[in-house]
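Consider the single chain below, provided in structure tokens and representing the form predicted on its own.
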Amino acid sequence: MRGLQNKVAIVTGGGGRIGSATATRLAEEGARVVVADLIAEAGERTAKAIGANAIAIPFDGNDPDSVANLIHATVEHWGRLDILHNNAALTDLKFLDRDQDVVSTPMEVWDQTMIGNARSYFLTAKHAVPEMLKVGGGAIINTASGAALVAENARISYGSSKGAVVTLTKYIATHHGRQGIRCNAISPGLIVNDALAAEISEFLAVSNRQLITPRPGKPDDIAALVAFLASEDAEFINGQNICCDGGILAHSPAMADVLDMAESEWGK
């Protein structure tokens, strides 16, 4: 893709499924990458696998000083900052199980989710934008979620926090677009690797019924879209939220049942 050679990118949550795939893809496209993760060992593992064009910097997106240090250390090491992929999020399944409806969800779950999924993206952008302006602009890609766009039967805090990410994206793009900053969001559907697929096999089967693609989503799908949005090929795309979800939000709620019916003896 055009324009990624020798650019400097930060990928937060870079030791996880999507983050690791994205950091790897950006490096393959010629970028120099900072793998930022709360779990230092995970970030270091990803950076080591990438090689000389990656370093790991531990960071806590909830801590303003840690975020400021991440941006400072990146510029100190690589000399500039061009790309920020805000991908860190609260994904612990036990924590998410406590995130239910407005009545039963504990306030600490709401507060921690908003801090981890929305406030942290505000903080990284707050420190990244000034550095990007020094080099004439840059690209911010925020990970939102399909849960920001339609309601589910649980996870009210998660969905609301990702809705905030979509709105934050539009504001950053509007405020800084004419200064050369592009800010877009990606709303993934369910993205799995082999380990997660085994852990949530029943839910995955339910989700797969709603897809209009032949397979579930993979981390590489999001990585490819991040690389595109970070590149010069996407220089006229700004302030957008792009769904990468196998078309799960493109159809009516009854679609899976209708397709099953059409394939039955009754439908024929």
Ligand SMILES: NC(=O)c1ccc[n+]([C@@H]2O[C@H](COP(=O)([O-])OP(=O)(O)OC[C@H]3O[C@@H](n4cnc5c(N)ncnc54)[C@H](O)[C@@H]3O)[C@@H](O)[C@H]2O)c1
Given for the second form:
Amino acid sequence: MRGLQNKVAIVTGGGGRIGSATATRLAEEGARVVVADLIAEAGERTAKAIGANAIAIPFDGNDPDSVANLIHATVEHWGRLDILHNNAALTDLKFLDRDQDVVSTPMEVWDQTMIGNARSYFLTAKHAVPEMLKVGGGAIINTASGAALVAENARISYGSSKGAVVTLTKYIATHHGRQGIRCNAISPGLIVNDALAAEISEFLAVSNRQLITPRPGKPDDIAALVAFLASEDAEFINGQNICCDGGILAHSPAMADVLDMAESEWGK
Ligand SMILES: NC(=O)c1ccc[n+]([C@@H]2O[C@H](COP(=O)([O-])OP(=O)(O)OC[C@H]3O[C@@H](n4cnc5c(N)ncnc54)[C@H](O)[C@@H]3O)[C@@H](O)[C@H]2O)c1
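Rather than the form predicted on its own that you just supplied, could I have the structure of the form predicted together with this ligand?
Time for the whole complex; same chain goes first.
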């Protein structure tokens, strides 16, 4: 992809499934990467696997001072900032299990989710944009979710926080686009590595029925889209939310059932 050579990128949540794939892909494309994660060892693991073009900086996206330090330390180390992949989020299944419907979800779950998933992206962008403007512009890629676009059976706080991410993306693009900042969002569908696939195998089987791409999503699918959106090849794409979900939101909600019916009724 064009224009990623020697660019400096921060990947938040870079110790996790999607973040580690993105950090690795951006480095493969020639960027210098900061792997930023709440869990220091996870970030260091990713940075070590990438090698000389990556460093790990532990940070907490919920803490304004920690975010300011992340941006400052990045510029101090690599000399500039061009790309921010806002990818960290509260993904602990034990926490998400308390996020149900509007009546039963505790307020603290709503508040923590909004802080962790939406306010944290506002904060990182707040500190990153001024640094990007110093080098003539940059690219911010925010990770939203399919759960921002359609309601699921639970997780009202998570879905709402990701909806805020989609809107935040448009505002940043609108306010700073003419200054050279592009800000786009990605809405992944279900993305699994082997470990997560084993953990949620029953749910995965249900979800796979709805895919029109015949395999589950993987972290490299998102990493490839992040690299594209960060690159000069995506120069004319700004303020968008792009689904990377195997087509799960492209069709009628009844698609899987209708296909099953067609097979049993008409496919004999
Ligand atoms: N995996 C999916 O199916 C899927 C689907 C849609 C959207 N997403 C989104 O993609 C992103 C990455 O998901 P993933 O599956 O790789 O999750 P993951 O749990 O593997 O990674 C998330 C990372 O974020 C870090 N993190 C959490 N809170 C943080 C904080 N306050 N400060 C700094 N780092 C913090 C965690 O330590 C972890 O390493 C998230 O924004 C998630 O909401 C994932």
